[in-house]
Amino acid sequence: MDRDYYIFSNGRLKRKDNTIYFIDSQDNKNSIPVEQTNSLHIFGEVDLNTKLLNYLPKYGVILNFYNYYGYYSGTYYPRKKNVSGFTVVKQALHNFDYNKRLFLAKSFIDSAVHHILRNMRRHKEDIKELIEKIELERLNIERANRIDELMGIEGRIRKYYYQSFNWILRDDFTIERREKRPPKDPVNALISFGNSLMYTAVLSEIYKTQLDPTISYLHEPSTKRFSLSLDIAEIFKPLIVDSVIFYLINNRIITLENFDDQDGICFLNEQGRKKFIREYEKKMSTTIKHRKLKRKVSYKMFIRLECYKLIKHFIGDEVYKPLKAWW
């Protein structure tokens, strides 16, 4: 399986002949095997040469950039090889038809709520009332007639879910409310950092299929963002990102010393990012026996399978059924 590489140091990333090298600020030189690379995640200040940018598309390697605080800022998305005008037209038609769009938007939210409740039920003795509130809100998903109404339901569910973190997480980790821009406490910093990684992971898997990442259903298609990644990421954030957060905190792998606070912005320092990514990659490579395929499938591959299911739905082969973890 191709792997992701994370660059935390400052330096230069370049192509020389048919090899990629990263040279850090102390002139240490490391080669990166491009043929086994899925994505590069750049957290440091890194210079690039055009030879590199012309070389990466040959292998479909995506470059993801993160800002000083470790939060996602952009992607170098190579020219797609897997293209199908037929699929893109069908994908777009499911956006133009409001009922079809609403069906998909509801599917993403329902799957996310399934995984949210799955996380919460492991601590049900302490958060029974919050679980009941979410279960009541879940009934409204099917009744919703508009996307904005659905987003309102999802917002209330997430509010209850994040309240439950104060019972699920141990030690000094608490959350008052979800704050994205910017995160102001360690729990919000972890959620934002993890969601950034999930967003880029979904984009990377979409790239390997014939889907257009800009045509979405729950999130409004817009310029300057790959909104289908946001849609599909809803399914996997509670399943993967939040599970990693719970594990890291409750096993005291990440502590308050792994965070910095600057100008009111709370963010993981380099050591904290490395700890998070180590556990996140471990989770992504964990395999589960797939009930239908009858073989082991990694969490990462489940994202790609979700893309394939959407394609089958668009072309009329099979009605989309979002992932609902059964294990």
Given for the second form:
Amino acid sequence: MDRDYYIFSNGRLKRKDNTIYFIDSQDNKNSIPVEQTNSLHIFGEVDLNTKLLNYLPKYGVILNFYNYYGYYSGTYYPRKKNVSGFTVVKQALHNFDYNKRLFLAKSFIDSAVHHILRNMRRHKEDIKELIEKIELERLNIERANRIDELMGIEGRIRKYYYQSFNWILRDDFTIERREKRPPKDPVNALISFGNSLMYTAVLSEIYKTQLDPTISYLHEPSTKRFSLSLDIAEIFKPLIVDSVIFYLINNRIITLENFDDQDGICFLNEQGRKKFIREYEKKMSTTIKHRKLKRKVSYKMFIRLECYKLIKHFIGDEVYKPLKAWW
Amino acid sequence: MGIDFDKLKVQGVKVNYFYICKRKLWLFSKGISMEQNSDRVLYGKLVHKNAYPRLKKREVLIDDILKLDIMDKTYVKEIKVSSKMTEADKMQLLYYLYYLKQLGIEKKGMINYVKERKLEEISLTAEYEKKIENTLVEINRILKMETPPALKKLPYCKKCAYYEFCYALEED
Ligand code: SF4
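Please give the other form, namely the form predicted in complex with its partner chain, since only the form predicted alone has been shown so far.
Then the entire complex follows, led off by the chain already shown.
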């Protein structure tokens, strides 16, 4: 129903009549069933026409672009169908009022830390000390009075967390510290790649709701980025992306051969990206029985539910409680 | 006439929702709609499209508020997928008749339940008129509420397009 399509080759993407086609450089034509498409991820060098760009919003399809190294570069976010001025006004009020903003920022971080510890506890014996340090640091979240304070706490927690990767991951994979721009080693490359997939996944779920993706709480709302997506992604990065990374490395699915190094930038090659995406998609469609819905819910749907809970918080229906995986 | 109709008139679907779930009515009225994400709603739209392929007079729009499926000399006709929500459907149609009456047009109503191949005729009695007026007053009161009516479990929640929205809750 709700599939993501990944295009790795170079070619042309166009709309003809009521179908989207991808024609690669060897002139192979593939059709993409637009009604069942959630978003398109473009890794290759692809030409597009405006007919296509005018057509996609009708089906709520989002286009995500990645650069040569496979790192996120931008999104074509079509005009929304689901709009509610009422909700946006309320959403903005929760940013404008500093205490309200702080409440949400804390919620996001607390949930992220819950999922970080959940990952670490599976490897408890070796990283006891790091777990304890994080648990201590976590106590400061509740006491924090400012967002930048909160960001500091989060930064320290992440530092301990990434240190623990050296125990969690097989020997040939190590991380010294988190380096985003650009990633310089395979582990950083994996984190960056996975996080950008997560960012776009959250964005496409936000798109299906009445939330405005530019009004955020933990991250500074900015004109350049859909910062609400960054906020919500905090919750899901350790829950989804990091566990995919551990799985891929520890089961020797991704090896050092799957990385390339160029201009001091480390990145997954095409083979590596495909392996990552296969596992990541599998994870996203894994279902868990939801305790309140009494229904099986996929990891991807959990992201949408998080959006719904935020809307309910904004409109004064139900105070927001972030997801804390219980399974 | 007991009410100021012009101030209280609403879209027909709101009368329908009023009888299904007041929370749904409120959410919908704030632009929080779930329709696109629901297959059932899509199915309803399809049935609609295919029910009367030969009839030309389809979808009359009045005042940007009333969307009538079919109107002929005697009847305003409504097409419904199934007979599950009979009261809500009936009240919606009665509201249309009431609305038309305010415009000086008197009609009778006919509901066509496609799945059951069943027709049902109704007419606007004085009693129904009163009921519609009370409904309009109540709807307007709900629309003015600051926050949505609290979640109350209803037998058809599980089939509602808002189900995921309403029940996206965390345990303590
Ligand atoms: S799920 Fe239940 S409570 Fe929520 S809108 Fe639908 S019927 Fe109303």
